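Only one chain is given next, in structure tokens, and it is the form predicted on its own.
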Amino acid sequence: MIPNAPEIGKLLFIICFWICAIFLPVWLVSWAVGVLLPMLLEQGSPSMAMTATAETLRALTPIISVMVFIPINAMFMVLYERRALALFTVRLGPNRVGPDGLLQTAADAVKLLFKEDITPRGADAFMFTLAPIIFFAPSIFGALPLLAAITNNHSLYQITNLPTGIFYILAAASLPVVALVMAGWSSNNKYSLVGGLRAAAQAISYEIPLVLSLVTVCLMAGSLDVVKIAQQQDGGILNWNIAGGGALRGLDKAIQTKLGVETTPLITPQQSSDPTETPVAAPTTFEEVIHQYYPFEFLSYISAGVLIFCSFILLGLYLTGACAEINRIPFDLPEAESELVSGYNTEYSGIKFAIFFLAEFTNLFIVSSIATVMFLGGGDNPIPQWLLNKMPLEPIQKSLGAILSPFINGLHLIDPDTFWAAFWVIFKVYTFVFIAILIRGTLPRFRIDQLMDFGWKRLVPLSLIAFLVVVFARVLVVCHG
């Protein structure tokens, strides 16, 4: 029998309940604002003003959906963390409010909102109030380009797609540390000031390997557009960046050719927009495809293995830097309850403390989403296309099509491509969240000198080496975009 099986079952039930409680309202609000209301406006009175209002509603859909998503998701993630930590340490988590503690964090949120909001004597009231707002703002606006990537570039979210989306996300991610320094200084508390200064030092140290890891992935993909990076990883796990940024796409394409599976052809080096260039015949056999993708034979195979190894190193560098950026254990030196009471947010209470708390868990979700898009194929199904086409899925597809037909064709409530992309994104993102919680329940906190040494003497050199190795290794492997 599995140890602690009842608690595992309860945790799975809580996860299923809250994921439905999060994404059903978000889906319905997005549909109502972006599809239903514009359709009613345009059909009821097809004037210029109504058309402009409908377009405005469609443009506001991403922000409205994020505003609905953030508070509900934060309540779930707090409960998810508390119950998971209880499971890891073989004890009971919160289990009083609602069925087995299902509504505990909702009750905590209501209680926190009604707490007295106190500004300490001697504090800079304006900066003290502005700090949580600046800390929270990037959670709303910073990750908007990810919406297009995780919804399979749905028409309602195409407005958030930027050609340099990853740089926009990284720029927005650098703002919260300014808010932490503001919070620490304006509180007129020595513990808070030390926490703010630690946050600044930590951000400077760990942003370098984090950014280098993502820049290396962009180099593999040949794009800064997160939608294009996600789309390039279509076709199953062999095409994901974690599998070498394209190093295994030749093997994937060769297997498709061997099995005679009909798929959309990938872009090849011979394809060009120049009409005067002589076309080259596409490879038709397993050996021809392998030679096309790995032109230097044994050297190309070695380089493909190196790219795969480097991709795992890059994922590890990104996750480590991301944990440090959002102050998760073992990098929670800016808070460090055993040393600094609660660090930068020691003097905060009520709604201001709630905003800090909300932003911390939202940032954990965002960094997990970035990892999903950049390394794990975004909303792509992990099963390779050639294997998926061999599965007897036709009866299931027909049954699902019959059930969902009124919602797809009549109400336009469900877009099948977006639905399945969102399903896989949710699964992958919350897997990363689970890993972060497992790390919190496993590892002790660094000392400040260990934190600095680990960042500057280990992660920064390793990220530079990985970048240079990828630059040279990918030349020997034809990585298709």
Contents of the next structure:
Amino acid sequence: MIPNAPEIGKLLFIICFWICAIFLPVWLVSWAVGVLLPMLLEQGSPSMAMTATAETLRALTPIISVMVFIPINAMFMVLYERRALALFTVRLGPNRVGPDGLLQTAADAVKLLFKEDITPRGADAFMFTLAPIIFFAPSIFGALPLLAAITNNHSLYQITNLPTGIFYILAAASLPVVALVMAGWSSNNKYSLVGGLRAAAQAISYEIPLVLSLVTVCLMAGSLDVVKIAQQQDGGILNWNIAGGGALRGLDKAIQTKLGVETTPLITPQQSSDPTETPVAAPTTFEEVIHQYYPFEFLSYISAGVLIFCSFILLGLYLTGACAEINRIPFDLPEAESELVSGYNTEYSGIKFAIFFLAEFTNLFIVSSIATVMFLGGGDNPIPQWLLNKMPLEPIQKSLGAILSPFINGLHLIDPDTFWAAFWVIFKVYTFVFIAILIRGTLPRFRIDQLMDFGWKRLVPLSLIAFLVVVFARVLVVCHG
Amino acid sequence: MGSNLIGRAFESFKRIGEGLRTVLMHSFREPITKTYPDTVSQIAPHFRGRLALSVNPDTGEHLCISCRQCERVCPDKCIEITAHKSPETNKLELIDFKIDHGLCMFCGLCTEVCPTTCIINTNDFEMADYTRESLVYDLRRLTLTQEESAFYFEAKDMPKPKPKPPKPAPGAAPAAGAAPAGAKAAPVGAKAAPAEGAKPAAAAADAAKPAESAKPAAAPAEAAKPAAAPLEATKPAEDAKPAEAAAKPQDSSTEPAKTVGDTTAKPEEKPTASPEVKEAEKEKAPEQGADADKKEG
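Could you present the same protein in the form predicted together with the partner chain, rather than the form predicted on its own shown above?
All chains and molecules follow, beginning with the one already shown.
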């Protein structure tokens, strides 16, 4: 029996409660703006003005849903982080405001909004005000292309999809550094200035491995379009980019054909997923498919293994670079509390500080969702298709469909594809957030010279090597791209 | 060099993984945080909390002999003792005992020098108050009840004090002795009077009564506890039966034992009916906390 079961249970309850509190409003608002209002407008006389308004509303849906999402999400993530860190450090965490501290961060947010907004003497007031805005804005407009990818290309969010999606996201993600330097410079405070300069140095160093790792993924996928990258990875964990960028797709397909050929499913999925055993069991079709995807036999198998290894390295590189990019522990040098009295945001208070805080946690969410889309298949179900077919899900699906059909067909409240995609995205993203919190609870802060050494002498060469290896290895295997 | 680098990289990954696992495993431990107002953790018996004056747990007589050792040794000079030499018994009698807990640094030196283990550090640490003046505790607030004294004598493993020897002169001594203690002794003496019947002490109490009622400010409850001290000093002397006074009140049906029982029962009853309820509860708090902890353990 786990002695800490009640605390873990409370954390799970908080997570469930807050995820409902985040996504129900987002869902309902986007439905109301994107579906209900245009439907009502177009119901009567289909005049030109009405149609135009309806189209405008539809176009505004993504940005409205993001604006609803960001503040509530930041509130949840702060609470999530505090409670999870409390678990790791054998404490209780916030547990006074609301049941089990459920409303702690909501209270904090209200407090911050009502605090006095102080501009220090000698500060450049204009820049001082502009910095949090520039810090926050990219996290909104940078997140937009991801919306199409994580909602399984829902028709309302299609307009946010760009052919160069990941390129745009990375461009937006590198903007906040400017704001940090601005904040540090305009505060008229030495600590803030050092924090801002550190942020600049760190972001420049760590952006290279970050971008190179994502570029390598794009290379495997053969596209910059996040929606396309997400859709390529459909069909279970073997198709995800984490499994070698489609290097195991042949295996997945082979198993699928084999199970399709065999009318009586005598072989259990566990046995058939073992590659060493299956060729003996199913001679012809399986091997043909394998040969089709791995044309160079042994060489192809090796390169598939190399690709898988590389993609794990890429994920590690990406997470490291992302941690540095959003200034999280162990890379929180710009806001090192013990050295720089919280660095660039020392002089900020009230709502400006709240915006810094909000953007920081939103960035964490966005970074995690990029990782989800690029490595973990976006909104894809981790269970492979051939295994899913064997599961007795049919009656459940039918009964669910019968219950929900008025919502799906009449009101268009639920889009089944988007619903499940969103579910898996939420699950995966908050798992990444959990990993970030775990790392925060474990690792101490880097020294500035260690940070630079690690960035330039380790991560940059490693990402270049991984890039080169992937370039050659993917020729030998039929990948996504 | 190259292989060394790769080896070191794997080594560091292993270390980081170990660290992450350790931290993750910590989340299955029970939190060490105590939600303080709800659960009070067990305090060691020798915890140096609020200072207090104990009474003899068996007889209820005040243990302070006004030797002023604690006053002398106190580095902060936060103890102030008012005593006078009784003209009859030629011994020091305690009039007031003040400790400024705002000055006190809880070094415990006073408890070490005390020859009768009268002044002790209690387990009470909840002394927050609204004014500095209310941190100055007088004799009434400092004196513990018999039960509390018994608890601390047991918890701190201190030897039980011997009962004071009987006073040699029964006659007029108690009456005159009560008079200087005056305002404090009077109300309890007055209450005790009916129970005692036609004892000499009744006369003494009556004699003191007018003087007391002339003082408007002195509330009856105020004098509850300290009054026990001078009274007990006088009571056993009346009948000159020290052995029974030392015995438990319930055991003996003799006269002095009864009076002792009366006087010690009163300090408990009185505060509940008086505006000083708060203090009474406060003083009970450490015991309750300790009980709760026992249950928890």
